[in-house]
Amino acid sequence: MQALLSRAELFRERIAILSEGSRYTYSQLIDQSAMVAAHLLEGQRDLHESRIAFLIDPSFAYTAVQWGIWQAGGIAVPLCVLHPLDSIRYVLQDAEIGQVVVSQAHLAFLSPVLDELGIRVLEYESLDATIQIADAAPIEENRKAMILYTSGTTSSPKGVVTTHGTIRFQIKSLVDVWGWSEDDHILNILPLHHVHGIINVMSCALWSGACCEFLPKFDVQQVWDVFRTERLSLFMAVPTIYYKLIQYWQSQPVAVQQAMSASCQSFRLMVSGSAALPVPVLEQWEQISGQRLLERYGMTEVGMALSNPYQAERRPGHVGQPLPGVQIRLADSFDQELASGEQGEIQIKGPNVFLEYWNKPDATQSSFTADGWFRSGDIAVVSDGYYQILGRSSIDIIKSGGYKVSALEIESVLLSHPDVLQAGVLGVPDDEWGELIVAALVSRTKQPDLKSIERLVSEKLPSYKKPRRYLMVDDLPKNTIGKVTKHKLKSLFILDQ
């Protein structure tokens, strides 16, 4: 994005990224992204919105590649390092990817599908560092910039398309309301195929001239070790991570607990999002760290839309108030705005809202009202200007560990196993995960091979989509037209606890 590159010029000598034990300045990030752009362009001035996918661990390299794609005029399509090959193949085909940048660590894994689809491969570590971009075309803000894939309400993931202008607004709004500055230092442990890690953490830090530190994967002890250096000023995570940090703290001797708690005083802000934050977790974390978590609300299609205030009251169990420039209303099933105090669907309008679902005009059209409001599918109520999320308009959407997961997608995989006759997947309340993914199965045999079923799920789905509990039943509860009634199914899991 042109605006991020322009901002980076203001901070050339400052440390932009801590990654894999090394420090990288903004100057190095600018130069490395220009080198990536040159290799992608191959002498052209503009990629004209070609889709460029990349599979790289969270790192300086990830950032340089993303910026290089934008500088070259391409659309960045980050691939998830946790996804199985089938999921990646779907994205590559759906987005009509022309080139892929991949790190050496993932090349062997990805090569079979790249060969199969005939996609040009650039191995990041093998790129000639002496080649620099010569004369790239300027990129207008209305150009498409990024496609992030989200499961949505169906089993087929949809590509959420955002423009450079949309991303700039999403970043700038959070920088302003959360008080970002060049003196900030944040630890990024979030997936970088997700708006939370890309926009809220990495891009806000780099817009501000701050330092973004990467851990390639979440490790609770390593996170606490970084906390104890007292170099961080911000931290953002999903409720599941805070739950794990609490558990680790509780397992330590009293003297160590005291040192860990003291290290949290260096923070000016800690944020929780991507799933509902249980009030007991908020209260426990505040007792341990002295930090009251700021809860906010957003989704891939809109970035962030609501936030508790940075300076004023952060209300437990609520996701706050509309961000400046973002319009929010609650509407009924006929898209009519409701009076204050009534429960309704959150609908959103503003420059933060995505452009379209890639190559899915019908899905795009059905996601917006006739007068241009985006239908979120989340049900809320508002009191004194603070919004409280009550649930989703479809029980087939599960928010677990910060991810929005389609129950239908998981059911489809389970039903592909020869032992499974029927499958019902849903989320049940859980302090650690927000919602725990569970599955009720009706077997074709008297002794179903559950381990074989679990192996199939592991092969077809990333770990965050795997059911954490299975329940074998004689039949699934259904209504008169044969549809599984998941509210009744949920009661079976509650009784089974």
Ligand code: AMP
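Quick caveat, the model's predicted, so the values are computed rather than measured. What we label the rigid core is the largest C-alpha set whose atoms superpose within 1.5 Å from one form to the other. Residue numbers count along the first chain shown, from 1. What changes on going to the form predicted together with adenosine monophosphate (AMP):
If you fit the rigid core between these two forms, you'll see the Cα of Ile15 move by less than 2 angstroms.
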The other form holds:
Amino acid sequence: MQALLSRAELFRERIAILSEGSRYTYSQLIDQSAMVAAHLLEGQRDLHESRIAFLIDPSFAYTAVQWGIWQAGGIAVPLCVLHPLDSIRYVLQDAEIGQVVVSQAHLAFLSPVLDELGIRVLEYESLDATIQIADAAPIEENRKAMILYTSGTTSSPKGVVTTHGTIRFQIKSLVDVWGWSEDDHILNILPLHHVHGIINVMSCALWSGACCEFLPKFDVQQVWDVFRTERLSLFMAVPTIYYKLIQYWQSQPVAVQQAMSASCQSFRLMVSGSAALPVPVLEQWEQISGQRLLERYGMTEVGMALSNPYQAERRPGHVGQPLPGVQIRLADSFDQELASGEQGEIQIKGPNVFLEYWNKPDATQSSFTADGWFRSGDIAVVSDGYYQILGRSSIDIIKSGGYKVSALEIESVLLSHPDVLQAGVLGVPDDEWGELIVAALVSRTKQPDLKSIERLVSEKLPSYKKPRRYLMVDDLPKNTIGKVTKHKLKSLFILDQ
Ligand code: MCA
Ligand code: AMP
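For the form predicted together with adenosine monophosphate (AMP) instead of the form predicted alone, what are the coordinates?
Now the complete complex, all chains and molecules, led by this one.
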């Protein structure tokens, strides 16, 4: 935090954020975050890593609250504005949240669960702007800064804890290799409860003295409208977003297409990540925009680890080389490093790696090898120094629209419906979403009420975790020890298309 704040001091008069039609300088960001910190501290000097959640759309307010929590010595826990109350309740309880800052827009939605859990609530718009922080304690780099929730091979998401030092390293490494400067202007259309939006876009911009412009939510036409102002120099998104931008471009008359393509000349760099970028998407985008996408690879637990070069060859279908200071090896199932050319699990070491899963020492321990390498679960191969992601070791982790989703989490919701006897969830390949979430169900009754099953899923899970196709089967395929064989199940869906 200290590093981000001292950087911001260098750019006081520059525009830090464009949001909701207003411009905010770095001075305003510094002052507003100090005001938030004062309200959280209530006269104390340090929150001593108390967890502070916040539910605010991507905007100046979001950033001011995040920085305010950090200045006050709290751990920032961003809540997802797309999540239903059940998912939010889970995070509030799991992270043992002490206080919540919420914008007026989300207050009525959140209030019942805050009352139920007895959590102190601060309504952002009602904070008294005359109160300022008096004497906050300095925040050392090894202190915990943020918890982001990520899905894994367990049914409940885990809180990934990073320190101020980890975050500084993650930001600085991208600022250096991708050549960020105060002249940059980036559009953020990503959700702000994941590394991609928080670190790669927002924090790199603010570290650099650049301008970060927010749209509260992705909207393909609005993104093209902002492109056409030609004020942007950088854009970062998941492959699904590039797919949608291409589709929209294709739907326009030729003269408009030409103007849209011409507007892409203002960019110096466009990046894709969070999921595999299909080569046809890279090629089509290059034809439309003249921009060769830079693909990189990351993970909530490690920030960014591999990146195609900014200046040299960006190889389609590959995620590039290790970032400076990040160690990468490919290992077999016994955690033995493999020879060059062999396929294995990506394992990672370095100052970019997270500290722990919140309150889950066993999960933390098992995610590292005995000699301290983080096990990513992603399988890759290297040729000429360029890494290529081949898949994941677990079929229970799905990537849809750039979101990581646990099949087990969805299955446990489906199984809580009285009509469902067995449930098997997985991802099937899809041009737009990367993977489409599908579910096979064995029903207890002759006529299962699919509408009410879908209602239950919508109540318990955000839209991006919803199965998009259901298949009713008599039994799920299982192996000799009774475990569902998901690969066989997957072929049922592919045959059924
Ligand atoms: C939404 N829809 C879907 C899905 N999501 N259909 C199939 N599969 C899905 N996954 C449908 C909705 O039901 C709706 O349909 C329509 O699409 C629009 O829904 P909406 O929610 O408005 O979607 P959207 O705004 O268009 O969302 C697409 C999106 C979003 C912008 C690509 O998924 C997104 O923001 N993804 C980015 C996630 C991200 O930042 N991941 C980074 C984590 P109907 O109208 O018919 O109901 S990974 C990370 O941080 C690591 C470190 C890394 O490497 O980056
Ligand atoms: P998350 O935990 O949501 O941060 O998702 C991290 C996962 O996204 C990684 O473990 C990979 O499986 C996947 N991922 C991120 N970037 C890429 C990429 N460029 N190509 C393929 N998979 C990716």
